[in-house]
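Only one chain is included here, represented as structure tokens and corresponding to the form predicted alone.
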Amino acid sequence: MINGVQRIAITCHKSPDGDALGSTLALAHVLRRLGKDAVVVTPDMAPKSLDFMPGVRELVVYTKHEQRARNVLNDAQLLFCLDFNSMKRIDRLAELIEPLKIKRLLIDHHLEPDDCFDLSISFPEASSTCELVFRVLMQMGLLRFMDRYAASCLYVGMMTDTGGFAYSCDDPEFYEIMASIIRRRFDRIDLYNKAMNTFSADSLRLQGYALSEKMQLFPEQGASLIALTKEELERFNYSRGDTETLVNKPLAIPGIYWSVFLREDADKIKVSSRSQGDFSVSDICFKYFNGGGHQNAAGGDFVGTMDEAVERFHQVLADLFPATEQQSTEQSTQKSE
């Protein structure tokens, strides 16, 4: 399929994270070294926190350059769909892609992909879509075209989608892949610090406020909850990506093994959840928050008010831990007061 075309478009899910950007940019780097005209089209802007990734300034952002995005997709002879399993994950970009009479190739690690792709490389057991891109390149014999720029993008994606190598990376082959990537001799420490340890002053203040004033603990259920309204986000000049790692913070507390973060957007409540061990937050997000993901990292959306979303969280507690939910809620309320 690649050999038979010249113009290739690559896209990912809306609100692209490190894995979405890493996989699309890395693939674009390799395809260009093959002599192809490869362009990455994203549904919306990437967070400023990922501005350091090689090639990010060459993205064609649909919400910013609509006509250019239309031109790229209409001219494309082949389309790669990375890090999403359903057209609803690409928002309004789906309206441009669905009528196209070109092959769609999926590379993704989310559960149950839609049956709308001509070729699906779907492997939910993988740590990230970046890992899958590496495996695909390896099996096609194209690793020799993976330069340090492509390797940097894959590294960032694999790192961020595992929470800094904290979960979803137990397979020893993960580290064999990482070793092959690192051999491309990029500045690994610099990328790690930029991706995992760099925050704006507003972001740090927001996270401090969230942990000090908004974090609720439910020790009996090993759970935590942080809920931030639009007003609270605006108070700290919120920018996308400012709360990217916030959901992980409560897991540092002994006895807390799953965490939920609720963030109020313009038209819905964004839900993020993380866990440790065998506790599946994917099941919770699928059943209660119209989402899903992986066992230890999942998300979803809730249409309603923040109070209703918090009430839904307490419903989760009541359903999973019926004997302890009321007692823990009362204790949490008392501590907050």
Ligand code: 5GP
Second form
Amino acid sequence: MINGVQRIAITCHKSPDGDALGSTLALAHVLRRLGKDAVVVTPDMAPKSLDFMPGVRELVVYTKHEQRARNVLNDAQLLFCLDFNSMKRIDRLAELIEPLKIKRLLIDHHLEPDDCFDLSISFPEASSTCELVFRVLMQMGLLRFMDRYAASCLYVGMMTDTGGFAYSCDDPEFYEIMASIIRRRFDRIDLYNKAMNTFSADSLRLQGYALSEKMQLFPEQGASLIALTKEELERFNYSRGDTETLVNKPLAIPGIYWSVFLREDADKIKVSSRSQGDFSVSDICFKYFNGGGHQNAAGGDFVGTMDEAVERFHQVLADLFPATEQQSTEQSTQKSE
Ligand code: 5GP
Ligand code: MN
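The form predicted together with this ligand, contrasted with the form predicted alone above:
Next comes the full complex, this chain leading.
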């Protein structure tokens, strides 16, 4: 497919994260070295926190450069879809892509991809789409085109999607791949600091506030809820990415294995959820929050008020743990008596 074409477009899910940007940018770097015109088109802006990634300035952002995005896609002869499993995950970009008569190639690690792709390279067990891009390049004999820019992009995706090499990286081959990437000699520590440990003062204060004032624990159910309203976010000059890792924090508490973070956006409540072990937040987000993702990291949207979203969370608790919920209802009946 690549050999037969010159102009290649690459896209990823909305609100791109380290893996979405890492995989698309890395692939673009390699394809350009192969002499192709490769352009990455994202549904919306990359977070400021990732603007250190090599190539990020050449992104064509649909919400910002609508006409350019149209031109790139209309001219493209092949489309790579990276790090998403459904056209719903690319927002209005889907309207542009659906009528295109070009081949669509998926490389992704989310569960149950749509069947609208001409070729699907889908491995939900992979750590990241970046890992899959590496494997594809290796099997195609293209690793010699992986320069240090491509390598550092892959590194960022493999690092961020595993929470800094904490989960989804049990496969020994993950580290063989890592070894090959690190041989490209980029500044690994600098990338770690920028991708994993850089927050603005506002962001740190917002996270401190969320943990100290807003985190609700439900020890009997092993659950945690943090809900931040628009007003609260504005108080801390919220900008995108500021609460990126907040949802993971409650899982540090022994006995808490399910965390939910609700963030009030302009037109909806953004849901973000994490778990430890067999508990599938992907199923929960699919069933209750119009979303999905991975077993231990998922998200979705809730259309309605924050109070209604919190109510929905309590409904999930009640459905999952009917016994404990009964108990609390009894308590409240007793109280009202
Ligand atoms: P985050 O909580 O970091 O926003 O997202 C974690 C994971 O959940 C993402 O990698 C993605 O797989 C999934 N996810 C987040 N938001 C949505 C959503 O709105 N819809 C679906 N289907 N998946 C989502
Ligand atoms: Mn990913």
